Structure formats: C-alpha cells, structure tokens
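In the form predicted on its own, a lone chain appears below as structure tokens.
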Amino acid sequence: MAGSYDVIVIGGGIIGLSCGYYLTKQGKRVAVIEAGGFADGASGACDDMILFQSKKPGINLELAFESLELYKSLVGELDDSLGFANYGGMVLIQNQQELEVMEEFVTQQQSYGLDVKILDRKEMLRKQPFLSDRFIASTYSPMDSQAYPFAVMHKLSGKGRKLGMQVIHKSPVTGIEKDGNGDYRVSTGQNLTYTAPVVVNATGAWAGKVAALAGAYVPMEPRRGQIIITEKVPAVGETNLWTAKYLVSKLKSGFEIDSTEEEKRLGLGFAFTRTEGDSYLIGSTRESVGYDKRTTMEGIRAIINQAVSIVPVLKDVNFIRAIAGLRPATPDGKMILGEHAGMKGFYTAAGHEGDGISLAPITGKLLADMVCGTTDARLGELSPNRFAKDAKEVS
C-alpha cells in the first residue's frame, strides 16, 4: 500500500494539478499520479493561448472569462509571471465570405460581452504592417492573452506541496476498483496501490483508457498537434496571429475551404504566438494518427510554408525546434467536467482540446467545488453521463 487520500488526481499535466492544486487549497489530502515525468504529455508540447476569439457565445466563452480572472490572481498568489502576457490577437481574413462570416459571428462575441471588432485593411497593417497582401481585413481583441504552460504547472505543482499535496511521477496507472468500504484502489505499474473515496481522471488524450480500467465510458480522440518554433527575434508586429479560414468552416456549415489535400490530411490551421523568451510558436496541424506524437517532414514542412505565405518576412526567420503533441477531442468539442453517473466519487476532468492552457484555473477550480458539495448549475452540459447513449452502443 503507497497511501490513503481524500482525493487521488491521475494525470500531472496543467489539468491534473490544477485540479490537484485548487482541491489541496479547500483541505483535501490530494495524490497527483502521472504516468510520465513533469510536462511530458500536451501539455509540455502546447502554444500558450488564451484565446477568446475562436469560441462561440456559450459555456466554453464563459469559462475563458472567468479562467482570465484566475490567471491574473494566480500571478501573485503563485508568485510568479507565469509568462502571462496579454498582445492581443488577430483573425486574419482573406475573402468576402470570411468576412461576412466573422462579421456575423464579431457581433454575436460582442453581445456577450466580448471587446473584439472588425478592421479594415488599413487598421489591420497599423498593427500588423509585415502581413501577406492576400488578407482583406482581420479581427482584433484586446483580450487574448497567453501564459508559460512550463511555469504554470511548475509554480501550481511547487505551491501544492507546500500545502501537502503530493505530485507523483513515472507512475502509470494499471488498475482501479472499488474495494469493500467504498474506497478507489488505484494501482500503478510500481505494484504500488493508492486508496481514496474520490478519483479525479485529468489524463488528456487518455482520458477514455483510464476511464474503462474504472468500468467507465469517455469518447476521446487524440490529435496530434504539430508546432514549430524560431530562433530570439524582434518583434513581428504588435499582436498574436490566427487565420479565419479553419474558424469560418466550423462557424459556417457547407463552407468550402480553398485547401489542397495535404492541407486537409495535416488539418493544417495557422497560429502565431510571441513567447515570453521572445521566440514565436507557429502551428498547428491537426492529425488523426492515434497515439503517435512524432514530428514529421511532412508536418514541419507545411507549417514552415504556411507561415512565410502569411508573414513575408519569416522567411530570414530561423525554425530551431519543432513538437509535437495529443490534443484531446470529445465528439461535440466540449470538455468532460463532471461525476459519472452510477460511480460515485468517479470524476473526469479532459477533452480541452485546444483549450487546455485557456481553461486550466477555471476548470480546476470548478472540480475541486464539485467535489467539495457545490456544483455550479451551467456544467450539466459538460457533465461525462451526456454520451451515456453512445457507452449502451458501445458496450
């Protein structure tokens, strides 16, 4: 036996220690179990978005608002920057119909509150005067922002302990089964055996393995997400950069994207993000390839040329690194948050997908009330017993 808990958290990236961190701070005795060593899965091969503009008024534009918020407070309570930085982010459009798209769907982020607006050609080259001539227009928010994904667990994980939570490494979970006094018993591959009335299953792209070893169903998809990143350099204008092309085909049903077929096997998309070392992180694609995390010539290849197409002066840029990483995919693109049904004290916290740095505080915070007895009523459309009907078919 290696410990008995309140609360055992498997998985150790930026999802599992916030949950972990956020529970420890209500007074549970908490165990983060992760399978690999510190940041070795998405989050260690991630951008650092804190993207507003890519979301749709509803549950997941809500929680960006109030995930900011934690950001800001957890720069002092964790004493550190936590690379949070707030550029700004660009839409860049490039026809008439992506633009009366992101018009309709600008008015319908500003309802709900969202500062973001439409620029022309001129307003978009004040900020951005390096662009492609090829883009007609572009969004601007002030709100998009960005935090170090390395420094946040970090500081998360430090601070946890010196509040008694325990972070597990190079522990993969083999087995959990309940045993005769309602207790989890989560056994890992060092035959060891952890025990506690609630398990938290924060395991990304793995959520849905790790939920049937508990006789539980979680639909996941990992996709792999490729990224590149350049040397130190100046400044590429004032903000942070994404095309509309990707956001108009999930907006606008039968849009056709001017995409060739390598564009469309890669799920090639475009981001450009400074970081706080003063590189930029460009991505992504976007691969149905399982479990594999390899980088690929095809892959770097395409977003290299993708990102000299759009930014000009990239091309005197030097490319020094790529990654690449699993970003974990429900079938309605929302995350599982949530107990499930029949299994009490059985929770998962994954499917972020892109969104896993943006939702981080947010989503640790609003487990660690869950579990503490207080559920916030919006996250029953985020609860895991939605695809019950689908667990049926599948069993």
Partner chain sequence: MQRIIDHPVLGPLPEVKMVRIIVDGESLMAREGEMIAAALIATGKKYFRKTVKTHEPRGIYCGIGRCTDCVMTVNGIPNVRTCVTPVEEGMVIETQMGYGVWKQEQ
Second form
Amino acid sequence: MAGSYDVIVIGGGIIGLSCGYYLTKQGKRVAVIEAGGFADGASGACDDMILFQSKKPGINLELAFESLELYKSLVGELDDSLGFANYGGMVLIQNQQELEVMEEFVTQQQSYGLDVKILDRKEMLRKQPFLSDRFIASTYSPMDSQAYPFAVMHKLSGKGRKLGMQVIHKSPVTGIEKDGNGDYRVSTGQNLTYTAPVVVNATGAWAGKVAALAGAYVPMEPRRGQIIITEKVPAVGETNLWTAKYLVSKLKSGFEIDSTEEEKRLGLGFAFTRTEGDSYLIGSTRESVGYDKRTTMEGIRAIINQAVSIVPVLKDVNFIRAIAGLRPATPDGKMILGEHAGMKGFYTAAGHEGDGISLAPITGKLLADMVCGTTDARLGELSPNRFAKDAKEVS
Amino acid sequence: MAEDKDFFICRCEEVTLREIEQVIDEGYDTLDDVKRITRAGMGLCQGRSCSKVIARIISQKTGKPIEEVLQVSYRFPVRTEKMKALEQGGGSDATDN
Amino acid sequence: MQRIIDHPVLGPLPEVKMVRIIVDGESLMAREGEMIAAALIATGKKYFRKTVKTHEPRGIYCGIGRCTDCVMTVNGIPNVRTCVTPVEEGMVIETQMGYGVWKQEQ
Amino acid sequence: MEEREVVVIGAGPAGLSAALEAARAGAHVLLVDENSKPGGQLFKQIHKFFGSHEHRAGVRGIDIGTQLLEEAERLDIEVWLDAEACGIFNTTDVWIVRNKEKSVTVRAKRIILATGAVENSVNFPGWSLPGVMGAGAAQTMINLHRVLPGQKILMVGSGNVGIIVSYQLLQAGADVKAVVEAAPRLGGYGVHTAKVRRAGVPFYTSHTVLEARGTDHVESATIVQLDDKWKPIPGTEKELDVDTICIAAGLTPLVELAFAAGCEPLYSPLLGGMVPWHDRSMATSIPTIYLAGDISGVEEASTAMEEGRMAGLSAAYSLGYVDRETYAVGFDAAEKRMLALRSGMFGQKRRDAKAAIVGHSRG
Amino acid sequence: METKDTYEKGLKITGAPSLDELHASPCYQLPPKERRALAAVIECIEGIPCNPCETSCPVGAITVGDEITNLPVVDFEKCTGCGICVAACPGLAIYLKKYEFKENLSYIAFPFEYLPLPPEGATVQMVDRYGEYVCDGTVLRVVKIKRMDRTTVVHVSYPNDYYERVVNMKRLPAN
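Given the form predicted on its own above, what does the protein look like in the form predicted together with its partner chain?
Below is the whole assembly, all chains and molecules, this chain first.
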C-alpha cells in the first residue's frame, strides 16, 4: 500500500495536473499518477494556442472564454508568466467560397461575444507582410492567445505540491478495482497500490484503456499530430496563423476542399504559432495510426511544404525538431467530463483533442467543483454517459 | 565567487546553473524533465554542448548513475536544416524510431 | 586577431582573389572562399551577435558549425552560421541583435 | 530513392579508411561529409603522427589526408560534400541534405558511421564571452583558416588535444600564457608537454578557470588552485592577462545518427560517454550499420584509421566481396596494428574499455 | 618564478621531465664527455606507441623492438650523429649533443618548428626544459631539407657549463 488519498488523478498531463491543482485548492488530498515523466504525453508535444476562432458557438467556445479568464488569474496565482501571451490570430482565406463561409461564421461568433472581424487583403498584409500572394482576406481576432504548456504544467505541479498534492512519475496504472469500503484501489507497474474514494481518469488518448481497467466505457481515439519547431527567428508578422481550408470543410458539410491524397491521409492543417522561446511551432497532421507516436518523413515534409507555400520566407529558416503527440479524439468532437453512471466516484476528464491547452484550467476547475458537489448544469452534454448506447453495442 | 551559479550551462537558450539546480531540487531527475522545464538543450544546437553537463549535474545532485541519466531519445533531423531542404525533397515514407 | 601570413609547417599564405564584403555597413576585403568568421576575425571583430534573452555578446565557439553561436544576419537572412559559410563578393553581413530582423523586401 | 552498396558517413580519417577498404574489396562506395572539404580533422593536424611505419607514423596529418584523398580518387569512390546525414530509417535508408538545399534518401546495403566526436565544454562565469572557444575551434581557425583568434591564450585541459593545440598556437605566432589542468597530473603525452614547456609555457595542475572577464570579448581570466576534493582554495586565485581561452576538456562521441537509427547504447566513461554497442567487426546491434573512429569511443586518428579499415573490410565481406580467408588475413592485420596503438601506459585502459564494449552481451 | 621544487616535481606536474626522471629512465643517455662525435639523445620516457626513431635510423643505432611501446634506446657504438632521427621523431623528443666540440663550447642540434628561423652566426638565447633562459648560444647551421618534412634542425654552440641543462632555444620575435 503506497497511500490513501481523497482523489487519485490518473494522468499527469496538463489536464490531470489542472484537475489535481484545483482539487487540492479545494482542500482535497490528491495524488496525480503519471505513467511517464514530466510532459511525456500529448501536452509535451503540442502547440500552445488558446484559440477561439476555430470554435463553433456552443459549449466549447463558452468554456474557452472562461478558461482564458482562469489563465489570466493563474498568472498571479502561480507566480509565473506561464508564457501567457496575446498575439491574436488570423485565419487565412484563399478564395471567394471560403470567404463566404467565413463571413457567415464570423457573424455567428460575433453575436456570441467573440471579438473577431474580416480583414481585406490590404489590412491582412499590414499585419502579415510575409504572406504568399494567394490569400485574398483573413479573419482577425485579438483574443486568440497562448500559454507555454511546459510552464503551465510545471507551475500547476509546483504550486499544487506546495499545497500538499503528490505527483508520482514513471508509474503506469495497471489495475483499478473497488475494495470492501467502496474505495478504488489503483495499482501501478511498481506493484504499488493507491486508494481513494474518487478517481479521475485524465489520460488523454489512453482514457479508453484506463477506463476499461475500471470497467467503464470511454470511446477515445488517438490522433497523431506532428509538429515541427523552428529555430529562434524574428517575428513573422504580428499574429498567429491558421488557414480557413479545413475549418470551412468542417463548418459546411459537402464543401469540397482541394487537397492531395497525401494531405487527406495526413489530415494536414496549417497552424503557425510563435512560442515563448521565439521560435515557431508549425503544424500539423491529424492521423489515425493507433498509438504510434513517431514522427515521419512524410509528415514533416508535408508540414514544411505547406508552411513554405504560405509563408515563403520560411524556406531559409532552420527547423530544429519534429515532435508528435497523440491527441485524444471523441466521436462527437467534444471533450468528456463527468462521473460515470453506476460508478460512484469514477470520473473522466479527457478528449480535448486540439484544445487541451485552451481548456485545461476550466476543465480542472469544473471537475474539482463536480467532485466537491457543485454541478454545472451545462455539463450534461459533456458527460461520459452520452456514449452509453455505444457502450452497449460494444459489449 | 566560487558560489556564483548565474552563468549559463545552455548557451543557446541562456539557461543558468542556478535555474537547472532549482528544477532538480524540485524533484525532477531526468534529462527530459529538466530540458522541458528550463528549455536547456532545446535550442539550435539541440543540447550538443550542454546535455552531458546537465546529466552530470543531475547525477551529482540525485545520486542517480550517470548512464541512467544519459539515456535519451534522439529524433531526426539530427542536424538542423533549412526548410527549403525538405520543401521539394525526396525521401522515403520512413518512420522515426 | 590577424592573418597568419607565414607558417613553419603550412608555408606562406597562398595568394587568392580578394572579394568585397559589407560588414555592418563598412566595406571590407576578404579572401575568396574563406569562411565569414575567419574574415571577421582577421579584421579584429570582437563579437558577432548579441543574444535574445540577456543581450550578451557571442562569437565563435565550436568553429565547425555545430554550436551555432557565431550566427549573423547575412544578405538579410538571420541565423547564418558564419564559421561554415564562405564569403561571397558583395555579401552583406550584419551583427545580429537578438534574433535579428527580416529584410523587408515584400 | 537512390541506391548504393556502402554509404560511409563522415570523411575523416576513419570514414576515408573505411571507404577505401570497402572500395578496394570491390564494393561501390558513397562517402558523404557535411564539410565542403573532406578529411575531417586531418587537415587541422599539422603535426607528425605517432605509431609505426604501417600507421604512417612520422607523417603529418595534413599529408595523410592528402594521401587518402588521392587514393579515394584513384578508386573512384563517389564523394558527396556539403552533405549532411540527418537520419537513418528502416536500418537502410539514409536521409541526406545536400548543399542545405535538397533532401535525398539513399538506400544502402551497409552503412558505416564515422561521424567523429564533439568537444566537451567547461562552464564557468564568462565562458560564453567571445574569445572562449573549443581548442578544436582555435585549431580550425589557425590551421585551416589561417587566422589567429587571439594573441594571449589560456588553454584549459592538458590532454593531447590541449597540448597539441597549444603548440600549434605557438607555431601560429600566439603567446600561450598558461595551460591549466584540473587533475593533479597532466593528461597528454610527456613528449608533447615537454615541447610546450620548453617553449616557456607554464602548466598549472590542480587548477581550473574560475572566471573570464571582459565586456565584448575576453580581457582577462582568473585561475584558482583546487584541493583534493576539486574545490577551489580561496586565496590561490591568479589573474591572467589573456584575450582567448581555449577549452580542451575531452570529446564526446557524436552518436545521434546511430541512436536515432535505433542502435543500442552502452556507457563507456573512458571512451567519452554513450557509444553504440559494437562487436569486434565494428558492426552495431543493427547488422547493416557499422562504426569507425570516435563515434565508437574517442581515441585518436591513427586508431580511427585502423578501425575504419576493419569496418570497411567487414562491410565488404558481409556483402560477399571478399572470401573468408582474405577477410581473416586483412582483418587480423588491421586489428593487430590497432592493438599495437592500444598498448602501453596510455593505451591499455582504452584497450580494456574497448574489450568491455565488444564483450558486453546484449539483451 | 621557477623554484628548485618545480624542477623536482617531474613530467606529469611541470610538463618537462626532471633530471631525476631522465636519469632513472633507460631511454635517456647523455653522451659521455669524452665521446668525439655527436650522438642522439632521446627524452621519451613514457612508452608511447611509436617507433619512427628506430625505423628512420640508417645504421640501426636506435632500438624500440617488437612492442612499439618499448622505450627507445640509443647505441652510442653505432650512432653516427647524422641527425635523421631528430626530424623523424613525431614528439620532437630527440636532439644531438656533443660535449666540448670546441674550446669550452658544447654542441647541440635540436628540432625547431617555429618562425622566424635564426640566421647562421646569430646569437640566440638557449633554454632549459622549462623554457628558462640559461645562456647565449651561437647558431652554427640551420638545416631545413625536404626529407625532414618542415622540421628545421638548428645547430648551436653553447658553453660547456650548461651541457646537460640546455635543450632548445627561445623563439624569436616576429619580423
């Protein structure tokens, strides 16, 4: 027996640490158990955006607003800048059809309270002088922000530990069962057992596997996202960049985008963000290749080809690293947050796919509230039980 | 003067001995942990001149054997390259190990 | 900081064509084909760049293109490793402050 | 994708020797090097090499380099310069970037890694000032580029590299103010230290650099004596008027390619740190990948050349180019020459460390 | 400042072999004062893997043997003082000496790989193994031939009093 706690959080990524931190703040005795080392999972291999513009009006956008406010207060609370910055973001539009879809989308977002507008070509080039000729317009939101995931995790962990939270590394969970008192017994690869009445499954792409150890059902698919990192370079324009291409196809069903077979296979999309370290993170792919976290020549080349075609000045920039993370994807694109029906005390907080950094603080806070007895009515649509029907089909 | 710890271990990212020791004192005891938190070794030279030094500092402070600390994974490209080198380039559909 | 004109083993410095380079606006002569770093050391230049975070001066350290400490902005492109990049006629070389600036040609 | 029988990565003494041996046996060889000139460190080594006649003893490194290159030309070895090997995939596919412009993947039946080593650093306040550099960097500047990086030198480290570079700095016209060595005894060959000492250069054992000072460039350095626990002894500081500090604190094998390819690592402190495991024939845990020279453990150029011959011959033999008999004779001769270099008070330790790698059972 | 203490510390501390170390080594033999011809003196006391001294000697006067880490030994019976080994030694650890080749003057021929070279007839500053000035010498010959591969051998006469102590000369200031 290695210890008993009020809550065991399985998964020491940014979501797990946020859950652990907010639970600890509410007075719970918490252990965060991580299979690998610091930031070994998707949180250590992602870009750092807190992005609003990609989100459809609805719960995700709403939570993103709240998360942004939490980030602002965390900067003071955790006594660190967290790499929090507010460069704003632009979604690049390359033809009239895309423009029409984006205009409609921007109007919806505006009515939801997002500060976003369409820039014409001239205004766009003023903010982004290095763009290739092919874009006719862009959106612009000054709200799109970013945080440095490593700093956020390091400080959540550090402050949490100061308040009594335990963070245990290199401890893959191998079993979850109930003991006679109704507590969960969580055992790890080192043959250690931790007990607590509440378990939070925050294992990202592995959430389905970990849930299964407890007999719960979580439909989670890993999506490999490859990203390349450049050397430190002077700023390329004022803002972070995305392209409308894939956004439009997601927003408008039946919208045919012009992509090669390879691009489709890789799920290639363009995301270009300046990091705290003055380099750029350029993404990314979205691939279904199981739990294979390796980077590939094909993926790197596709990302680079796309990046250079959009920002030609990048051709003379060195890329120094390629990384890949497994983004946790759910069937409906919304995260899973809540207690499993019929399994008192067993929660899942996972499935953020590309929004882990954006939504980490709000996820942790809502989860902690939930465990402590305050349930937010909006969260019904994020409940793990929304997939109960599928679970029956599976079993 | 001998106690001065405000000099760089990682030249590229300008990370000092003091910063590295602080992170190790917090309980982080692998090269990857220290790199991710301090950014040491994440710069243009990719840790060529500092990885071994950081490993030695970790080993000295934690008592972990140096060979254990030095076990790190390498990723390609092992040299930094300009993007144009890959822009039109060939290459198999090979996978990193 | 000088050229080694004669050497007991390597002999006299071979005569080569000289090329003109512009270093921080100043016109200087360099030996054709020599590395930028060598040309600058020969002129007594003390540092090649100042760092991003602490604005420290830096110069050559490994001399063989590995450490990337000697980078400068060359013909408008930042972060060029001067120890492994040969000079060319008319090359514009600038001391790089932080990560430098892009040449605005757009 | 291009295809070649043997791809040798690194055209220093080890890589050149490996390429020559494999080509002599009849294999088609592609030799790639990231520099614009082949030869690796040989063209900085203007001193005469040790060893016996068979090791080309008494010949200067630069001239050995020229001889090897002429031989490579005679044997029609294909050489790619300004070619950086960035990765090895699927045990056979080498990703090479040529001229910083273009990626090429070459599928090789055998790959010989001869990537050499990288200089270790010593960290002290001021070590990032311009004027502090690797001893190898200073050697590159004076012997390849023919410029003096400074006039008044402090050398840190008394292994052969530190001593030889000190001597070459004197030859280039600089003034070496001191050589400091943290250990209580000097590291390099006595004949090297003796020629530097009789040129008037003082050696300070059990000393290290405490600090380098200067605004835009090194203007002075403080050295200090160390006690038997390697801690500075207060009051023993000495200020030296120098404008350049050269660091010669040993080398670390440049193993990235091997480990990124999946070769098994082994720790060998005496040979510079993590090295890829290899057997007597210089093959790694990946049977298509061989090693030669400093990547397999840091030694010196003469040993590297013999290892190169062993690796080149073994790779050619594994491809069926030489019969068993010829291979055994050629290999044993190279190995014998190499072992002769790994003997005596300096060599025996390296011999034991090498034996430990080869003898290490895998899995 | 060098003290007596320094001189006694030895090769691995000062960088130069002390006389005690040299005298204890089978390698080092100072030609007897009565010898009439120049003879090779080798200061190579560590057993490094090297033998060009042996293979370069046209009369077989230097022996290393099968193990190339053996210390070289000069046979004064055979040595003619030709000086080929002086430039052949990669460690620059060999010189030629003769006691009193002229009245009160000894003779040394040592390897020298610096520029500028001294002109014949010049007065130069002779140094000991620590680079300390010992006495003045007069340059007799400056031999620079192709076979010596850019190692110059400088022949100098100097006072007998410093027969053993002198090993080389100070570098000359640049022109």
